[in-house]
Amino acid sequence: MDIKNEKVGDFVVVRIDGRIDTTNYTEFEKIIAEVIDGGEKNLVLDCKNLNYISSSGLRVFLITQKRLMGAGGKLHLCTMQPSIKEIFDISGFSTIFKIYDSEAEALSN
């Protein structure tokens, strides 16, 4: 897993490359917490290069959503591969998160 952050307008775009699973979800959770603890309230998680997510990774997404909503912020997900989108659909997470086809679309909402 490789994570890169970039401030774009009112959002921090977090680009995820690789897998989020039981071996590295705590690292991912720590990175996200550092961004939020640094005062950012609006995040876009770019999932273009995310090729696997376990239930542990889904939990981090859910915790992030709850934290940002509690702070009056936004969490947008974008550019999901079909296999990742299917996991979100099957788990019911597609109804919880705002999922966009492109980063530009996620940043404009």
The other form holds:
Amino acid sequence: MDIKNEKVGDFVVVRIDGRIDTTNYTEFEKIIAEVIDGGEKNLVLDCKNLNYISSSGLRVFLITQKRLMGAGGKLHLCTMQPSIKEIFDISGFSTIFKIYDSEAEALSN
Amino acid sequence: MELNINKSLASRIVFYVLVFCVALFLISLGAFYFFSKNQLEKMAYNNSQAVANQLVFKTEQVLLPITKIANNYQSIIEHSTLNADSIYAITRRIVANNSEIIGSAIAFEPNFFKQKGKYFSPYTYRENDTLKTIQLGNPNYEYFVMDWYQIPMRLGKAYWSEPYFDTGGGNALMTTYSVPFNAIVDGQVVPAGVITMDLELDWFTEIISEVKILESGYASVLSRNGTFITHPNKEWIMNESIFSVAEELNNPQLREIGRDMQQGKTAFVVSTLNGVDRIMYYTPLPSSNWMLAVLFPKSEMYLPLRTISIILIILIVVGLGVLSVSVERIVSEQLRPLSKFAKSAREVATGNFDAALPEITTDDEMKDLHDSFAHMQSDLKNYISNLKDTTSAKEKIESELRIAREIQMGMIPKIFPPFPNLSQIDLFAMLEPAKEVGGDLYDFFMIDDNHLCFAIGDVSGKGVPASLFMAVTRTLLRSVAPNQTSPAYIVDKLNQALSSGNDSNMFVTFFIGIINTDTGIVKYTNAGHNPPVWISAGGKVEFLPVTKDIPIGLFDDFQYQEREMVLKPKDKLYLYTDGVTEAENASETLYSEKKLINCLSIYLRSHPRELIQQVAMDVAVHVGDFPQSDDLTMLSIIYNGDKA
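Given the form predicted on its own above, what does the protein look like in the form predicted together with the partner chain?
What follows is the entire complex, opening with the chain shown before.
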């Protein structure tokens, strides 16, 4: 897993490369927590290169969503691979998160 | 064994020391031999030269006085009025006054004294300690033609005769010194005759033969024509000359040497005589023009060296022997603690970390080794003690986890077939956690006589936290479900209970169905779980259509949907968690839903137990040696139809 942050306008775009599973979700959780602790309210999670996500990873997405909602911020997901989108669909998470097809869309909403 | 370590090390050191010493000694010996050889050669040369010079000196000491005496009488005769008869007295006086002279003649030219006739040569000689005087010349002995007379007369100067054996008295080797003298006749100076003095050469051969150079070196005197006057080989004396010997031995070098000697040269030469290299020094005897040679075998120059070398070698061999014994002793003594260290190390290896170490009193490498060893012992002791603590702590955790797993597994029903008296349905399920305890769950139980509740769930995450959450979910399910035939209601209640105060944000995906065993009608709710597979008796294998509801535990006010389907007789439902479809192999390929559907299609006629076992096997084949990453949970239910 490799994660890069980029500030674009009001959002911080977090680009996830690789997979989030039980072995590294805490690392992912820490990185996201640092961004939010830094005062950022609006996040875009770029899932273009996210190959796999386990339920532990979904939990981190969920925690992030709850924290940002509570702070009046936004969490937008974008450019998901079909296999990831399927997981979100099956688990019903597609109804919880705002998922966009492109980064531009995610940034403009 | 431990002695051998030291022994071999010590002997190796001894070996190296010996090799070094032997090399050193050989070089020293070589250098010593080389320089000594040169020195000995120089000494031998000097020595032979000194001997020769001494011989020359001694000879001259004898010969010179004779020449002086002869010269004196020459002067006397030349300056006195010659009276023929007084000449007898003169010869007597010469012999009487000079003990070394055994005979003396004063020979005159023929007819010098008219009154004495043609021959006049008074001669006095010793015979048995008395002197006899005679007149030598007569028609039978015409002395004018003898060498001793003729040569000095012709040359006009003194002359030593070639040595000869006295034919008259005994066999003594003799020589004669002849000096010509003049007289004034009719106012004219004319050669008048010769004064001779006979000399025995016994003394001479004696001092020459006394000479001994080195072992077998000797001196030899040769006459002008090369005849041996003295030589250790008596037979050669007066019989052989250097030239005849050269001829006999076919030795041109020797002939050359003879010629050089005749020319009065002084030189050192190396000559091979009778196969032996000999050093020869030759020099003339000045007053007689005889030639002196001293010679000795070359090899004898080095005799002292040989002796010294043998002594040296014996000393070295003995010295090296003593050296090796001492070195061996010293090294063994110094290394003795090593074998004790080796013994201690073996004891440590068997677990005795308090093994005694040898006492080291010296402050050297041995002391360092001792300190390092002691340090190692104490570190090992601490390490092992820590390891014991850690291991027992780990064992405790593992044992607790084992118990937790037993409790967890005890929560889910595991007796199959579960309802032997209920012919309408049968089911089978399995749960294989990835770690000791997992977050998956399944459950089934009768709500009332004709309603069976079955459920499957997957808690986010794994391990102890997930298993706790699973236990709570399972307990809540059992407390909410009684007398409820609406799955949506049950899930709502579960969700409300689990969402409140869920600070950890854990959630559980959950599928629950309630089947009416009389009708085959199934009411079900899916909370974010993988949709089950409907395997119809007609051969259709497809995912059950589900509502996309979120997992339990997220939002307490979420309203879950409920759906309904009808199972025909021999229809099956297959429920699973994502541990099946997301089982990974070494190349990170997932088992996938496609493969699952394929496998289920192959075994679509199988009983739930066989169906689940076949899927489990297919997943195992896919995963291979790769460690199981997620809990593997499956549940399958078959509807056999109404009991009628």
